[in-house]
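This document starts with one chain, in the form predicted alone, laid out as structure tokens.
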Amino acid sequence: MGEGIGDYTRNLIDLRRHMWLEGVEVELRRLIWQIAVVGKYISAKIHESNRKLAGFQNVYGEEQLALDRISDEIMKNKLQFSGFVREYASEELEDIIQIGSGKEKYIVTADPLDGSSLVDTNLAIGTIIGIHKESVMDCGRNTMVAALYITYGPLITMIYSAGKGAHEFVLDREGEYILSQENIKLKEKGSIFSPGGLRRDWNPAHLKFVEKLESDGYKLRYSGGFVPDINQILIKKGGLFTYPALKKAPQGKLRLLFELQPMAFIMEQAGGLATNGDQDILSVKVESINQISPIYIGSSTEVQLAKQMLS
């Protein structure tokens, strides 16, 4: 079925038609669609997975599941021949690589399988993508033109933004991504929080912040997976995820380029905020592809409170 064709109502609309109606430029919507299709291949590999480790470590010293490596290869190979991507950066690779002719319009950053350590426990995991027009080094809101993530759980869902709101799609039995929620908007204040890191390793300011949330009655919701925890905040329309600076890890744990920037882009499009406690995440200068950062991301009230208590 071609773009813009089909017997749809506004309440039953697929990803391609939605992007066409939103006025997303042709090359960008085709790229987003191709990445969404890659999600189907990765989902199939997850279901085939036997959980065995590949016997390698990634650039962060973490053991890689065979599934991590396969997912990265699928993503890289599909984008290499897309005609739209000139450079590809992944947390499974040591450096940015050229995968096109060098004349293509976009640069893609990927966490092909975020939360892969949760596969053996059958918890939700996901794929995180950032799409840029200019160099990802020192990138921010002026170079990121779109972001998306796919959640592999009881349902396969995708939330994307091309700078015109954040929209959720569900993969149906026919293999189509069908619009589920359009223009997701967070409440100014939520009621759940997801705090990463061990309590004993938190610094005093962060501990006081968490104790404030606890005293205000926030419910603890933490899976250990970045994608499902962010997805929960967006779908529940409010709350906070944080992985803070720790005593032994003052820059936190999560990757600025592959995880935090795309999620910050989406969260801001939903009316939320994202900060490292000092700067907005999308304003932080990228000096290394494996740069990490603390993160406070979610509803505006909680993020502003974090900035006040950490300053």
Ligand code: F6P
Second form
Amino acid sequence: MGEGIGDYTRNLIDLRRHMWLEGVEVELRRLIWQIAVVGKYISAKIHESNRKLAGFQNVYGEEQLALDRISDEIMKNKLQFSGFVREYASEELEDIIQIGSGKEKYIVTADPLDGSSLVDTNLAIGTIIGIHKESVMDCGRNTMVAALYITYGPLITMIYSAGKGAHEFVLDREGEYILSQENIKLKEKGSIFSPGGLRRDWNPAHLKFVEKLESDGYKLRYSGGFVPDINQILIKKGGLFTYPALKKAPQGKLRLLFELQPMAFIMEQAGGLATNGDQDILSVKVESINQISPIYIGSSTEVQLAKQMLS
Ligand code: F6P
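Moving from the form predicted alone to the form predicted together with the named molecule:
Zooming out: every chain and molecule, the one shown earlier first.
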């Protein structure tokens, strides 16, 4: 007998139920859920097609879209009244701000709208979140208890990890995040690569590494959005993303606290690795909230090869 619609519905697992089944601690569960709800609000703002510049630059000297600032405001306001967050650090702000009474359990880092330069092109963009229990100015491996990102593409998807694997959910028409892949596991080796930065600015060792991937037949897959590029590697179960040290920017471009450490947390939970070429990304000490770092992230074979060729 085929499955009736009732059986189908019973088999769906939504985000809240999944976190409960996984034994995620109750406050962390509620916090992750609230952030996922913010993802719905941000996506509604994206759909209003507001592509105007805000008339401000962020701390990295990049033009902010009105959408960047709105997304940050929505995130901050929601977390401020969540009862679970004492400090909030956002890529859009200059400093960590206290948003709770000081007694709340968690500190949240947010890149509320990553890849906003792609908004006008209608390519996928995203939100990246790290959840810490101690100060973020420390080593990510010790203080991060969960991370998640949301991809705003043709579908809205979310991947979270609370330290027990990485799981993907799809936002359905009823506004529920429904489990689509549990325990994503990368293969040891992939077949795609996403190299950031201009070839002419790469260092010789990095250039050799990329040439090796090319001669081994890796396919180029670079969208210019960190979230969809990482998501592609996780969903295709392998491959490598890199934004390396550049001749004029030895620390590369991407933000350690807001972009790299949350993605490294998720990638490691999926059996992958992330390094700056020398040290694991999650072991790099955060000394300033605006710290940037080179990155090699993805399946283990490619990341190990990068380490070997760069050393
Ligand atoms: O950090 C912002 C960001 O847009 C990332 O999402 C992306 O990976 C990177 O910058 C793209 O940089 P570039 O435009 O130099 O390729």
